[in-house]
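Just the one chain here, laid out as structure tokens, in the form predicted alone.
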Amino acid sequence: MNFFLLPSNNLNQLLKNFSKGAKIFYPFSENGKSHIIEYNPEHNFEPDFSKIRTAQNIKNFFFPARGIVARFPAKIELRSNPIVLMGVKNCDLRGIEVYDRVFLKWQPVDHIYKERRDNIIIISADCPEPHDTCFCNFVGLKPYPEGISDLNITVVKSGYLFEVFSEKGQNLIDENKGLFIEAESESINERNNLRKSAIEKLENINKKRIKEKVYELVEKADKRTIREARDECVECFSCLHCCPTCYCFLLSDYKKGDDIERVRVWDACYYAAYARVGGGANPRSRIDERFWNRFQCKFNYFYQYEKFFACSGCGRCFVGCSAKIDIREILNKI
């Protein structure tokens, strides 16, 4: 393991150094919630790395809600600005893991996503105080990262304990070596105890685990089960737009001046027209079918492809749901 300790009074200088070459975004607490805001060296820097994931997910940094992906006859220029994302929780890293599979591993490679991904440095943070809405352990995750990000922060009494996960992360440490000191075993032991406590809290929140071979149960669910599961859904679509792992999109062409632009926008499988094809046929014309497609996608299809669930247990879907539909309850019942 590769640990470094940043004394608390060196954090501001570290951020100033980062900001010379990149925009920085970090979690900021307001009215009991954590939000992503941009770092401004002229303003007070008061990050909150201890709260659970931010209210909004980080999907837009990698996969914008709307973006031009092609232009004809002119070409688009693949150029994104360097960004440092700080305080990202493990549940949001699952979203990055899903996007990396979909846009980089699956063919063809999405070069627009790759450009953005290569220009974003991710500094994750432990999640020591999970809420009742959190269920990362239900889907097999832990309340702290073990990879995907470039660096990870654990807030300890003596400062910020950094763990290096990638070459990009090591380069950042090397470029700011004078701000760090050697991490002693006392800080690492403190981190281990904080993590143990976070896991115990999650164990109390989610006493059950997702069922073995849940993908088979989702596949075989009958119409009555599906109807009961979606009965209170009012189709507000909040669960899909706040999800850090949803990756569906829609392409449309528009004329702009002498050019034609191809625009990519987020799509959502609850939309009535989601599965509509040429001629007007729609294999998922009923909300029951669209509702269950979300479960099929996250807990059956994606698992069959990649052997992990396209669900992070972040709990945003439950928090945002108008009817407070809980994925955990549905999966426990089938």
Contents of the next structure:
Amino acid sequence: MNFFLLPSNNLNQLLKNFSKGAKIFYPFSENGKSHIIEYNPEHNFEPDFSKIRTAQNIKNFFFPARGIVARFPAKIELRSNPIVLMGVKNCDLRGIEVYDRVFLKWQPVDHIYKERRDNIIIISADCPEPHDTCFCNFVGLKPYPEGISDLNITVVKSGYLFEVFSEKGQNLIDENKGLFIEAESESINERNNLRKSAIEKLENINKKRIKEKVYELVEKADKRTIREARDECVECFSCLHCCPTCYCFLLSDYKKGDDIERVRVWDACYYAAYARVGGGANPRSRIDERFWNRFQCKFNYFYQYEKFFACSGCGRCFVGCSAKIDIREILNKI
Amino acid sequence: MNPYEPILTKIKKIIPETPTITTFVLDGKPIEFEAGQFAELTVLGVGEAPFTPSSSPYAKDLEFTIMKVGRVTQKLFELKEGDTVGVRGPFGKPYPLKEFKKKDVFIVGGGVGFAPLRSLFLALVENIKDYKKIYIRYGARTPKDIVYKYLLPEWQKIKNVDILLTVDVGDEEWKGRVGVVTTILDEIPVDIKTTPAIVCGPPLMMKFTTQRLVDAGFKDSNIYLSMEKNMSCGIGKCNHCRVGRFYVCKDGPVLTWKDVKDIEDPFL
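Let's see the other form, the form predicted together with its partner chain, since the form predicted alone is already up.
What follows is the whole complex; the chain from before opens it.
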């Protein structure tokens, strides 16, 4: 393993160094909530890596809510700005894992996504204090990253303990060698204890795990259970828009001067027109069919392809839900 | 290559087929395809929609036979010969023609559903010696709604081709069969156990035809169904066309009854 310790006082210099070649985004906390902000050396907003995932998800960095994917007859120029995304929690890394499968692994490769993805350096962070809305352990994840990102930070007493996961990450450490000191085993032990404690907290929040072969249970769920589950749904669809693992989109064309721009916008499978065809047929015309499609997609279909759930346990769907529908309760019931 | 960018080409010829269906012949062949694969057709500044070509994969021009039903097709029907359109594709899997060799091929179409079947039929005819006999069973609402009327007499002359038409409602001139397409499926003169049946048409026609074929004894894996879904990206990313665990744009657009029979109302 590859550890480096950044003394607390050196964080500002590290951010300054990063900002020479990239835009930096990190979590900033206010009133106990964590939000993503862009680094600005003139402002004094300290990064806070100790809170749970930020209120907003990080999907927009990888796959913007509205992004141009083609222009014709003139061609599109792919040129995104380098970004350093700091403090990403393991639940949001699950989202990135999903996009990577869909846009990079599943052929053909989506070059628009790839160009953007290649320009983002991800520095993740441990999640020492899970909230009662967190359920990463329920879906089989840990409250700390073990890969996917380029570097990972654990906040320890003597500073920030960095673990290297990728060559990109190692290069960043090498470029800023003077700011880091050797990581003592004391810091690594401290990290291990913090992680153990985070897992214990999660175990208390979520005593159950997702059921064995949940994909079969989701597939065979009876209509009454589904109707009961969606009974409280007010159809605001917040759960899908704030979900870091949802990746549905729709292509639309717009005239721009002499060209046409093809735009990709986020879509959500709960909208009535989502699957409707030109002729009017609609495979999921009823809300209970669409409501259950979300469960089928995340816990059955995606799982069939990749053998992991397209759900990160971040809990945003519950926090954002107007009716406070808890996905855990539904999955426990079926 | 950017998978979201269409190749621009011109409309070479417009052939009205019925009051609501038109064949658009494109200039040259912007994409190569195999029978059964589909493409996204762009109306500039309006958007795109998925269609399966109706021309032979061996032909020098690319043709689409299209019904005016939605936002994109409304605008497409306003275009004239010489106007520019965009094509993206081919997408999806072709019909497994190798598996059809030395067998009868039983084709059942309804309405504009004859379009992709025409492409398949022409591909089969290209190597007709490879197959035993090709049957076409086609139903339209009225005689006026029959597509490719000008081609049918020629096709009927081809050896080992057997075509039977029906209309839901006849008129004074119509001397053929009257009744929905399933009424001409009472007699199926093929070896049902080995014959592939290929079906394309509106949802209800597909549903009842499939039922009839299953009842007649066709194997579930031998019934090939064109799935009309909302393919937006065409490359298995956007999720709109998913039916069960299948992405119709990648695993389809043709799936077998074996694939979809456990899905509630797969034809909707």
